[in-house]
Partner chain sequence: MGYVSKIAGPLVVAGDMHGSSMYDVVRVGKNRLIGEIIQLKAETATIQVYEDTSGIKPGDPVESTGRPLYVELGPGLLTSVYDGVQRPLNVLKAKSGTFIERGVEAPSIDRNKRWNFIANKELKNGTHVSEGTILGYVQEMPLIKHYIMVPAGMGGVLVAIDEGEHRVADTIARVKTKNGEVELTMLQKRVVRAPSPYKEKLDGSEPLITGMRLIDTLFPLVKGGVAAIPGPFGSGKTVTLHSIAKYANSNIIVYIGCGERGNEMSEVLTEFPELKDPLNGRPLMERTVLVANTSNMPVAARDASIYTGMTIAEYFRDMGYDVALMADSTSRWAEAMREISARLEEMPGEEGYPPYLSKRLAEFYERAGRVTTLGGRTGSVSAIGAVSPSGGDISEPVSQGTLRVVKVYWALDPLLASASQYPAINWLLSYSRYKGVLDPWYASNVSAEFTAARNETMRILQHDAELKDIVQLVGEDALPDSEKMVLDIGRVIKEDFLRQSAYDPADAYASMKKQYLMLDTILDFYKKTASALEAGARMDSLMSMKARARIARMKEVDEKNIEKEASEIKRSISEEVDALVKKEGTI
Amino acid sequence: MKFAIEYNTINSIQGPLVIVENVRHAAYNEIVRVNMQNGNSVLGQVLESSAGKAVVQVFGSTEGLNIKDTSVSFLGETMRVGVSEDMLGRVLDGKGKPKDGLSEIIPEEKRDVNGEPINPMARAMPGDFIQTGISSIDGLFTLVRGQKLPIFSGAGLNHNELAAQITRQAKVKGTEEEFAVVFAGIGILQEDARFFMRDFERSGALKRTVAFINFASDPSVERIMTPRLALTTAEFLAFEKHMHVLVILTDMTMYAEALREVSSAREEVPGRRGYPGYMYTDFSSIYERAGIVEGKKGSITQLPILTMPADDLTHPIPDLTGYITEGQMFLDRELANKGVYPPINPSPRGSKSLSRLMNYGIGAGKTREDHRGVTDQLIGAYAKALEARNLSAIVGSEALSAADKRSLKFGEEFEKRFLNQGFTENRDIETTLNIGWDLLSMFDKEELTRIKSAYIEKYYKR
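Where the form is predicted in complex with its partner chain, what structure does this chain have on its own?
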């Protein structure tokens, strides 16, 4: 580390921002330490630097800072995090300090937390099927290694359970290779954090997990750093240590709130709903840090979770996320109320669960030859079932045609047997597809127009 220059010239403190005067040559994004009179200190970062003046964003509470006695040391480097393979099994706070009472991490390497953009030419196309053991994901919205596939949830829905189950069960078919997990808890409640840690511990996932946890009660500006620490660690594990890394970011809504808070403290021109105009660019600097690159064995798969304010898909947070990520899984309140777990909705009107990379990860040799057809047929049949359900609400089930009645029955069975499964139930892809065929066999062969006839001959049951 270069030696630090200390300044005692704070001019003002506004929210998380500290303005320091008479500074010589503060570098943009340089890291500073803000020292309080009582010996405590917090880290910060230069947001704007001009001759003689630096605007510093403090990662932590500005409580206890004052203009007279507080000093600011400029550390001469940009924000870096020490990374090491030994971080696996550890729980750290949102700034990367141990939270589990164990010793400090001895870094193998220090890396810039903002990373560098992956050269698009260096990317390899993702295409390895990840079996999550959850029928609705594996069957309908298949996840592949290197993908970023968020869960769009709502307040009070069980996205945490879903994320924990995916973490526990995810593996690439045909290999017993398990994922290393990088978990970033962004503004989460202690209760939620305990839930995750307990589940990781019980399943043994904890020893291959690095957790960065920023509690809801921690300073919100720290939340801006938490996902970046997590992804920098993930890049190290994936591209230096050849691991397949699954990154869970929860809750991106809290991240966006923190971004808004800092932006408003900086008196920036607000964009939609007060979120900063650069939120898309900022989100992409997080989400785009997923993928596979040529010549490296590891990969980064991202599973961000966000809660849609008022279940509103057009809110800027889900909206901008959806434009960057490769699909999305919607959790549905109606299904959840019916007791269906996980409540991933395959056919909401207007908004659609989708995996953009699915076609690269399924089919003969990857899952099974009939996968695409079965998926299309199931989704189509379920859409019809929902239509029949609407109709029956208007005209009564007695007045339905025989075909509509069968559709209705399919809908019920599909929810009960395909979508719904246990929190610890791990179904392999064959089981998932076979359940699909069980259900599709309620229809006549001729009605299965989306499946090639050869596969109907082979798999149709009756």
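Rigid core (definition): largest C-alpha set, two forms, superposition within 1.5 Å. Residue numbers count along the first chain shown, from 1. The model shown is predicted, which means the values in this text are computed figures rather than measured ones. Compared with the form predicted alone:
Treating the change between the two forms as two rigid bodies, the C-alpha atoms of A26 and S203 are best fitted by different bodies' superpositions.
Rotation of the smaller rigid part against the larger between the two forms, from C-alpha superpositions: 15 degrees.
Can you now output the form predicted alone? The one shown was the form predicted in complex with its partner chain.
There are no partners or other molecules in what follows, just the one chain.
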């Protein structure tokens, strides 16, 4: 730590903000220590520094502070976190302090939470198939190791259950190696935190998980730090301890709300819908910390979860996220209302789910040689089923042609047998593709125009 400079020149305290005057060389994002009159102290962060005045947001409550007896020590560095392999199995708060009642973690080293961008020339192309055991992901929107693939959800949908199931089941096909998991709960409810912790404990995933929990009642500036603490830990485990790390960030919408609140406190000119104009850059500084580095054995795969306000895909949060990440999975409210779990929308129209790196992780030697064709045929057949469903709602099912009736039946079976599966059901990729062939065999061979004839002869089941 650099030499700390202490100031007793607090001008005012406004909610979580402490205004300090006559400050020299304070820097944006610099960490400070607020020294209370009772001998205790709490950390804070510089939000703004200009003309000798520093605006500090405190990591905690400012209740009981008074201007006369409180001082602020500027520490001359940004937020750093102690990292260690012993963090696995631990639950920490949004400042990196133990939240599980166990002892402090003895760090192997301390790292800047802002991290360092991966040199583009050092990035390796992701190409290893991650088997999540969930047919709609593995079969249709395949996740690849080193990818960043967000889950776009809505209020009340079961994205938490999906994240917990992926955490429990994800592995690289052909190996028994489990992922280390870094979980960041950003502004979550205590009920949601209890759900994740119970599931991690019940499944045994907790022993390979580092959990950072920031509650909705915690300070906004702490919410901004939480994903950075998680990613700094993930980088240490991946690139120093050679682990394959799965990072789950939930909920990025709460992160963006905290970003807007802090921006407002700094009196910045707002951008779209009141969010700061630099939100794209800020999101990039988080999402781009996933990947694989040449010469390093580890990897970081990222699954950010965000709840779209009013299910609005054009909202700045999902809109900007979609530009930065390598695809997205949409949870569909209509499927959820039918009881389909997980309600991942496979329709090629409207809110389109896709994985931009899918082709690098599937095929012979990775999943199976027929994977791409089966995916394309299933999605195309489901699109026709939705058209037949819409037509049926207008003219009635009796007026449909035989082909439309068959498409309608396919859509029902596809939702029931392929998309829908149990919360604890773990399907390997062969099972998923075989279910796909069972469904496609409802059609004549001549209708399977997106699959090579050699694969049709091998796998067609009628």
